[in-house]
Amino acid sequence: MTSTADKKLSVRFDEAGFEQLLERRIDPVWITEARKEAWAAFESMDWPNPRDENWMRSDLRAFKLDRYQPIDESVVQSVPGAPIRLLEGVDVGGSIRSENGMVTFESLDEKFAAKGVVFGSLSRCARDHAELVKKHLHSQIDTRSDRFAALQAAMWTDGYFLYVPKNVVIDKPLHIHAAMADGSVDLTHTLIVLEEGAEATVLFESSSDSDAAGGFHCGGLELVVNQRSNLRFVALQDWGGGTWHFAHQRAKVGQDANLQWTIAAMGSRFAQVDQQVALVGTGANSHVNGVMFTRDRQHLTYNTIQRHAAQHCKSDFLYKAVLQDRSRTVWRGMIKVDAGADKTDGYQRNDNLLLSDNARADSIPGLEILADDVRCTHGSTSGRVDEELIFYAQSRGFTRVEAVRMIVTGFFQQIFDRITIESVREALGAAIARQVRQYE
């Protein structure tokens, strides 16, 4: 397969490339103006400062933006080798597929479309349903927070949009697959909006055309869960092992609404994810479950914030990581409780299992509480795999790899028990089992 990096594309991440993007696009005026503002912010900023708390444990010296080129929309390129893991045994109500940052396929069951559900390409929906997209697009992400956020807001190529009207229940999962070829770029943005009393399940996965594929992903995600609505969102990140992955992810949860967000991070060479959930309505509830499995010299960083802005809200963040070889994970969690957000119940935990003496896991939990009458707790653990357990399993006929797989599965079981979709539990379990290596 010929990669995008081998093609002679004129578009680059510079002023001329940005102007060419504006010329090619068929965007509403308000999007064009927003792009210009974001590009000005990008030009005015430096790359993240290593003294910044969010970045001081991340080494960006090997990242060179000029090695990559934004997708030329006139060049059609398929990514047939990118695996799909979350669909087995699942009857979906709609699907979207993107390849190298451009949506190439979209479908929605007619019974949901008849109820006013919108599901498809973000670029198309921004034109066809401008009143729905304009209200929420980039409303939660500060495009001046860092250079990657500004770049994504300025040069996003396409993305995924889901709108579920008031009291509409989508009783089948919706599936999104982002595929990226070796050497390519993905600048997609995801926007999901559930109106009052709505309900939906979204399965989102990203993958490359080979395990070793390199590329550049700079994405944005915004979840809007309005009052009394329920969203189950599952995200599997399985980019190739040479990919640089940057993402700003936000969720806003309204009164008596529920968000269950499951994250599995297994791919990429380097990942820096800024994830925040804001509970903005009384009685809002969020559960975030994170699974990280690293190998080789992978480096995954997750900076998470649980912000309680209203009373009687509950947030529960649980991240678990298994590390092999010389890989490293960084989890920096913060529970923020605003003044007046009484009766808050906030919990966060990060547990790490190291399968190698050379692996490293950093856990930095924190609390910022400005209200009275709250319950906020946090914790973290890190430890090596128990050799006695491995010996016990081997004495009963299991190989060492099989023994380690059982231990790892048991370590993640608490996360699996929280996932309500059986096919997702099975797919994540299988993906994790494939990652376990032999250790003497």
Given for the second form:
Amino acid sequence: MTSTADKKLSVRFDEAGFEQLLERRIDPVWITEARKEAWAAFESMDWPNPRDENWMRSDLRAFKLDRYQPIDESVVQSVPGAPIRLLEGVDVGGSIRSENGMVTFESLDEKFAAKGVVFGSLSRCARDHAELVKKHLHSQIDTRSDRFAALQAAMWTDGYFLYVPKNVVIDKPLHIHAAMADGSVDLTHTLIVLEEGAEATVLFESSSDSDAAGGFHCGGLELVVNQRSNLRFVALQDWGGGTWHFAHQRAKVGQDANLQWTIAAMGSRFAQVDQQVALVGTGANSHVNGVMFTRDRQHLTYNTIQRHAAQHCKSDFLYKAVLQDRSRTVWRGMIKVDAGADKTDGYQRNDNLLLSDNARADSIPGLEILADDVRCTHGSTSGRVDEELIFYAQSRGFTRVEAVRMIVTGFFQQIFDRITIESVREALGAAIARQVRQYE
Amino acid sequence: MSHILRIENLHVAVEGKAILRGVNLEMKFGETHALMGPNGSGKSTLGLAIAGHPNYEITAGTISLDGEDITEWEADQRARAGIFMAFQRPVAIPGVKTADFLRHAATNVRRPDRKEGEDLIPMREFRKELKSKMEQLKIDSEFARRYVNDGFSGGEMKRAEILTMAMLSPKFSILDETDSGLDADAVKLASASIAEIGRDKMGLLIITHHDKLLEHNPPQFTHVMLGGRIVETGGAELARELHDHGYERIRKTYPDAEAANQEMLGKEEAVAV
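Given the form predicted alone above, I would also like to look at the protein as it appears in the form predicted in complex with the partner chain.
Full complex below, order starting with the chain above.
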């Protein structure tokens, strides 16, 4: 039972909640100003219109922001029990852990710190490395694009900042773990900046303290991959089955730079992710791998844009989804080629495997090409798992569930073949195998 | 070893249409049986029903292995009990390497009580065994790394099926037209391979139209199927006769079965349209 007194004390995502957040925090003035601006935008906007192309297949009716409370930064957060999956057999060069959106642990090998690498809490770095953070924070995400982007920009609590100076190579993966307790919130922001010629691998994972945990994640992610730099970014989203997951994710890839971005979306009840990679320098290259594996009534939406703003750039997006139960995925792919971005090589593909008659996968590929000399290809497939494959495997001694698990793993193999980090392949393979249900 | 696979009065329907109409067949471990018959007579249906295909509904009769009734068993239970079928057109499983597939299959078949998630045969041990079997069957070692039947030629598929049989060492093997789509040399190789792997080491039921596949595998028994029944059983000479002279004599001798066969063919065509 909630008493009247408790209700009075409880803080919400409202004007009072925002004012209290500003009071509690020790932010530089420029951040406070940016927060106020974003809050004003949030207040002036409505929730996404279901007629809006990006939201028309998303049902937000069950989402109630009032059910969640902002985190009190003055209280140390602790979320024991949220699983970590990407660390098995990995020798990391640094790690950050956040709990309910507040960084509670940060470390970086001395040898990298000595070379000027910065890796740690975004709130702290915004104070200690103000110029670096200020230049890039929310520089790619339009905080007015929707109410979630505005709320995140106004009320982000903490996050993760990586800065790799010119020509510095980080030869060990860095690990970030975002943990969230059942019913809590995570309003974090990830900002990664690689200067010219730098190299890094970042393993990012999010998880809840129980399989069915609810919660509200409203996040932002910005990757700045400057010329000739090389970033491998792996994100495993494994929030609890009752969690609402909203995110705006942007990457900017410079001249002759490489971005390999792998996304595995396993968790949450509802996800709406806007992902965009902008190729802004001649010869920029991006490789995006998406793995979605859904169950129950999960509903995951990925709106992806691969934007070619310079010549001789290559983008290659491959998304594969396996759906169980009554789950649903929506994938929108858009290759946008700016005028003058000649010699563009754009590829996008989405394949879906349905393990249940009640699952549904929507695949909406698209092209918008304003340049003349380009090569863009796209395609998608969706289909039920073939019973003949299951019988064939059963006739070789596989149980039905083993057969389905093997077929699912095989379906994802094409993506695994593109992932260059062995431990990630193994961790994702194990995570997928764990989710395959017993089928009759 | 003495094992017996016994099929009694087997009636099988596919999508409600009767195909097998009372098949009786008994095979002992170490025997080679040839199963012949014109198109649409029910040969593959018998094989698939024994293997446990879920679409092949057994409406009457029983299949038993060493006295145990396996009629209602799932396909994987039958495989673990020692039943194997080399398919005429095995399906491709993209993304799954042949070696990984066979390792899992061999583990399950050799340890029928293995629980899901328990360890597989150690990788090193398995690779060694697979390599030697592949050498024995003159299969390129690169085969193991390819995805199961994915992009295989007709000949490669059939050899992969024989390799699978070699790795699973079943008690009874049904080889469904392992010679179809192969050129003369490939049939010869398949015939020799089957003999090498299977002869005297299991019971073989070889479904074929020709006697070439039987060259190295002289059958003790030849069964002729027509209209969903085995109408005649003889020795190796019967297989030769059918190969040389076709099914005219059989069709004339068993007009009822021939009528049933024509009826089934008609249905098949109607479905195909």
